[in-house]
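Listed next as structure tokens is one chain, alone, in the form predicted on its own.
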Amino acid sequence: MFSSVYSAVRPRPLKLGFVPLLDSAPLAVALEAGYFESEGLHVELHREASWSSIRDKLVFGLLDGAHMLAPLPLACSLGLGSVHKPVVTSLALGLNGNAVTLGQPLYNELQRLCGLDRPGPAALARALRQFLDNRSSERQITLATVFPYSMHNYLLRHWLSLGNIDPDCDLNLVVVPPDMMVSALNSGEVQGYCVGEPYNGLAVHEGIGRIAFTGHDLWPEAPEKVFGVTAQWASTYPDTHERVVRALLRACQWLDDPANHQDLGKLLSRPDFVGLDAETLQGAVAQMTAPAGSDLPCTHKLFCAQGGTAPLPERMQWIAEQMLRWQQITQPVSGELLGQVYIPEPYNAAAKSLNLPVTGELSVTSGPLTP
């Protein structure tokens, strides 16, 4: 049925792009599940090395929508660390997912500190000011976020803050790539990051790190990934934009049910998606409904649940003010732009297709933690 419409109206082979990580899972599942084949859509999945080579790749013309971070629409947009490109989303790829884990050394001292078994995450920013304070070695501490332009750089400032640090001045903070997070802390370069699984398990698995706590502990509704592609392509193709984001949201339904997590393991084991074995994957994915009292927390991770897919101004006005809350932009990002670079009409035609709530009828119920 899409035949006589295909070579008209979109670029084929369709080019998109994702970085090794359980949340670029909606990309994977699309294709295996012939969701985005049903779409009338011949995609091709390009795996990416980091982020700065998705933000490349993507406002260059290399690849068509790549898996983002939700942040980076809207820094592309402003002309934040390349070149000026508006960059447009009109799905989120789900809520939660990111933890911050500390070398194992670091948490012990933290949790003495704390004088408790399991300090939630204000208490152990607290700790850590008191441990920066009473350092008698000139050694500085060393974190590592994914890249500037993320939540988890934001997530991670955003817990210092709750034990008056400033991470600017009272430590070192690194931008490092995912995979190479657990060789980082193994080596001493870092002492501590904040990414996405399955990259904070496996620390804990290989017994040189801690899971301090997660991106839910701090925020229970973080938006995480978003689906991006240019302003101009989304312009000149909108029939295929649509259709796009209902193959994502397909598979994000698909993602929520706990029945397919055992397959969503195995999935993502293979070299071309993530390539870590499966056991380790397996895992991440069940750390997703962990139940309490687990070896490894909770995640929280959602993907079409509770507006995970929804591109709500809500949670994208709290990117931008921490944009300007971290002096990486001067002055405050307009309602305007917001709503340029982070547009619902997609992703409501598609959510009406599949009988799923738009935007106007979602809303965010939490905000971050607060001292």
Second form
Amino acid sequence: MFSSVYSAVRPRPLKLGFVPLLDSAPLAVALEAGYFESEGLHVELHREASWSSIRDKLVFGLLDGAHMLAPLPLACSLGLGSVHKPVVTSLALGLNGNAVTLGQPLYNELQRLCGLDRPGPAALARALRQFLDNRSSERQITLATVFPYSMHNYLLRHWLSLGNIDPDCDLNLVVVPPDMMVSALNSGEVQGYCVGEPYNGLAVHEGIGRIAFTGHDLWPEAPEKVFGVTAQWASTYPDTHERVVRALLRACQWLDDPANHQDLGKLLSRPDFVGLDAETLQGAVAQMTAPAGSDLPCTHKLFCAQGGTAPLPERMQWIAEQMLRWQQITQPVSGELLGQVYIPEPYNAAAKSLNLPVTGELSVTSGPLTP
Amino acid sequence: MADRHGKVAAPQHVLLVDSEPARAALLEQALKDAGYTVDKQVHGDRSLARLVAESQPDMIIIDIDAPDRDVLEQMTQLSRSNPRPVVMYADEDDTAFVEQAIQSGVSAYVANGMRPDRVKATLSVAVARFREFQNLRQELDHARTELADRKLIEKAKGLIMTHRGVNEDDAYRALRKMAMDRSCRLSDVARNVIDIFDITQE
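Please could you give me the other form, the form predicted together with its partner chain, since above is the form predicted on its own?
So here's everything in the complex, that chain up top.
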């Protein structure tokens, strides 16, 4: 057998997948700023069209690692919607960044029912309940998220439950790919959605929707995306894993510095990254730290700050509870399984070398809004 | 149509979603030849959810890079109220086969009740056609490059002939020698020659 020194470094180029969204930025930045290179890694980034594609290519070895929805490693490890293959994460790719956008007519009606100029999430949910009770039967409400195992889905469902709305009976929940959200809203196929930027701001720009509230209004410091690899890969290449995590961690630090935000929009607009026009992306980047006008609230998108990169079990526990609550699973997820999916070691080793707090020194201070 | 057990099976209905029209046509024909009925969508202009509801397929074959795939993931969750497709990759013993499918760009969803052997047979047809298409495209790309290369070489040869007053054979030999000395491709040398003449003419 080779000693671990030789076997630990992945020989061929690493293939890392991402879905073209603002929060895939750590991968693009790590590549462009040379953080992967300074770890001795040769990385190829692969732009993927869907979360299904990310998952399938990862679990069948066509990708080494990927930008993924925070609930996805657990879903894969439970065999939900796919082959049962353990996927792990040791690095979160930041917090917050989602918002709920409602079509202008629905928003106006809810605003009127609330009697408030700027109703918060709970008031809006109660108004929606009232709206559903009063509507004529042919007026079905359909709301969209991006994937069944996503924070978008769980946040939207949680919001509805604040108004005592059963998302599986009282309205339709569907999946629409992020870049088709605005057109689905425009065509009337859906009346609202929960998605990451820039697809909320785009609806506002086109004058067809209103950002009802941000994910941060519902749960400040909510998990969002993670970097996932298969359990098998993590145990075969622990050294490479730590190097990838460190490179991405440095990219997340870079992303939290507003001085870099001017470059970020330009970088992401490249067709091999997010590929939308630079102005739209620059707007979404600006919204990460401040409102960009009265209808474009701050999304509080954080990458490294507030322990946003740490694989903290408390955040993941909520995801496991949502899977049970919304009947995606029938048995509670054991603490043992959670411990297998969210592994702290590569993160802690990388964090220590960058003088960042390790998981044991961090705690979660906020949770989702309760009724 | 009789199956392995001699029973007459109803024709299976396949929904084919692929943005590559030539590939979709290739697979559609193969599936029809194998006795399937086929609905095909090559432009993503109709809602996939509505299409599935209308088409009621036994199996959906969809390009792995289609952005619409996540829509199907949601539908697999709704089976409580409605018989909907379930994800294909259930046959966990055969990961090599699934890997092959993914590599050639095929993903598939099957309705509850479709027999595993039929699923695999159908998927094999799809994988074979997707591969065939991949090869065709590679050959076409190759042919295009070859044609472009030949044009470059012709142009470089012509330039050398006019500017140096040599015949065609000598011009070609000069190009070939340069390529061999620098161990690079003839077409690359030709491109350099053209560039240099372009600059000196300005």
